[in-house]
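Presented below, as C-alpha cells, is a lone chain in the form predicted on its own.
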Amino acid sequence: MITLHEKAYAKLNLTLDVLGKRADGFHDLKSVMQTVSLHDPVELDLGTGEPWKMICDREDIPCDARNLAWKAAAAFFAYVDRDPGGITIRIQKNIPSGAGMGGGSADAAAVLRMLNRHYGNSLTPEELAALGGTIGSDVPFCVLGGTVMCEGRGEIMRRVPEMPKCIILGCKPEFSVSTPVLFRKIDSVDICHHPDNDGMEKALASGDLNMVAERICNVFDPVVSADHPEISHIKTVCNACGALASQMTGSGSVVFAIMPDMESAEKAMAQLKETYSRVFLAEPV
C-alpha cells in the first residue's frame, strides 16, 4: 500500500461579474481567481485491497461517490484505465463548506494533481485540468492554482501576473447560500457596478497592491448582503481596522478582507471572533 499527500487550497474571487445566461442553463462568468494558503490536507491510500472508502472529520461531508473527491479519484482511473486496487481517501476539512472558497473542488483537484503526479505525470497540465472540468466548474481552476483569468463555466483559463504578498482576513457567517437560488436572483436584477477586470490585470502587474484593493468586485455581492445584513457588518469591522477592500468570495457566504499589516488583522480578527467561529488569516499562493 502506498499513501500520497496533497494540500488542498482554498480559492477566492478577487473579481467575479456574470455575463449572460447561456443556452445549456448554465451562466457566463469572468472571475479572477486566487489560491490561498488556507487548506485541506488530503491522504489517499493506493491499493489496499479493500471496497473504495473515504474518511473526513466533518460528520456534514458525504463520504462516498457524492463527494467530489471520490468523483474525481473515479475519473482519473476511468481515463488512464487503471485499477489502483482499492483506495482510501481522508479529509480534514479546513475551508468552510457553503463558503465560496471552493472546498469541494480543491479537495478533487488535490486527488487529481497527486494521483497525475504518482502516475508519471501522464497527463498535462491542462489536459488534468480539462478532466477536472468534468467534475465541477471550480475544479478546473484549482487543478492549476495561483492567480488564473476564468472564463466560461471556468474552464478558459489564463495566467496573470500574480497577487503581492499580503495579509487576507475571511469569516464565514453561520448561513450558507444556494449557488441555484443566487443566480436566479441575479438573472432578475439589474447588475448596477461591474468589476473592471482589465483593470485588475493591470493592477496585478503593477505588484500595487492599493490598485489591486480598488478593483476588488463581486456582483454577487450586494444580492446577498440585501438578504443577509451581516455581510455589510463583517465588512465594515474589517474596514473600521483599516482593510484595503473587503468584499464577498463566490456565491458567498465568506467575506475577504485585504489588511495592511499583522496588527491591523489581528484587531479585525479579535472583534469578529466575539460573533463568529470561523475566522481565518491567509495569504496568497
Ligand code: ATP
Second form
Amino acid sequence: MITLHEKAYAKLNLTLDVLGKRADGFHDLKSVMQTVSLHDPVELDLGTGEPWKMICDREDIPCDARNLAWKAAAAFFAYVDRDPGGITIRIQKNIPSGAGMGGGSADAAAVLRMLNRHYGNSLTPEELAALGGTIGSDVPFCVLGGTVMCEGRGEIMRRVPEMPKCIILGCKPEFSVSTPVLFRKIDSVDICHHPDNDGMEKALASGDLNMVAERICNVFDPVVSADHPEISHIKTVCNACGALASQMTGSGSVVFAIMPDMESAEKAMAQLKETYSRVFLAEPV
Ligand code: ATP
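Having seen the form predicted on its own, please provide the structure of the form predicted in complex with this ligand.
Everything in the complex follows now, all chains and molecules, and the chain you saw is the first one.
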C-alpha cells in the first residue's frame, strides 16, 4: 500500500460576470479566479486490498460515491483503465461548504493531480483539466490553480499575471447559498454593474494591488446582499478596518476582503469573530 498527499486549495472569484443563459441550461460566465492558501489536506491510500472508503472530519459531507473527490478518483481510473486494488480517501475539511470557495471541486482536483503524478503524468494538463470538467464546472480551474481568466462554464482557461502578494481575510456567515437557485434568480434581474475583466487583467499586469482591489466585482454580490444583510455587515467591518476591497466570492456566502497589513487584518478578524464562527486569513498561491 502507498499513501499520496496533496493540498486542495480554495478559490476566490476576483471578478465574476454572467454573460447569458445557454441552450443547454448552463450559463456563460467570465471570471478571474484565484487560488488561496486555505486548503483541505487530502490523502489517498492506494492498493488497500479493501472496498473503496472515504473518511472526512465533517458529518455533513457525503463519504461515498457522491463525494467529488471519490468521483474524481473513479473518473481517473476509468480514463486510464487501471484498477488501484482498493483506495481510501481522507479529507480534512478546512474549506467551508456552500461558501463559493469551490471546496468540493478543490478536493476533486487534488485527487486528479496526485493520481496523475503518481502514474507518471500520463495525462497532459489539458487532458486532466478536461477530465475534471466532467466532475464539476470549477474543477478544471482547481486542477490548474493560480490566477486564471475562466470563460464558458469555466473550462476555457487562460493564465493571467499573478495576483500581487497580499493578506486576504475571509468570513462565512451562517447561511449558505444554493447555487442553482441563485442562477435562476440572476436570470430575472437586471445586472447593473458588470466587472471590467480586461481592466482587471491590466491591473494584475501592473502588479498594483490598489488597482486590482478597485476592479473586484461579482454580479452575484448585490443579489445575495439584498436577502442577507450579513454580507454588508461583514464588508462594513472590514472597510472600517481599512480593507482595500471587500466582496462576496462565487455564489457566496463567504465575503473576502483585501487587507492592507496584518494589524488591520487582525483587528477586523477580532471584530468579526464576535458574530461569526468562520473567519480566516489567507494569501494568494
Ligand atoms: P462552489 O464554490 O463551487 O459553489 P460550494 O462553496 O458551494 O462550492 P462545496 O464545498 O463544493 O461548496 O460543497 C457543496 C456541496 O457539495 C456540499 O454540500 C456537499 O454535500 C457536496 N460535496 C461533494 N463532495 C464534497 C467535498 N469533497 N467537499 C465538500 N463538499 C462536497
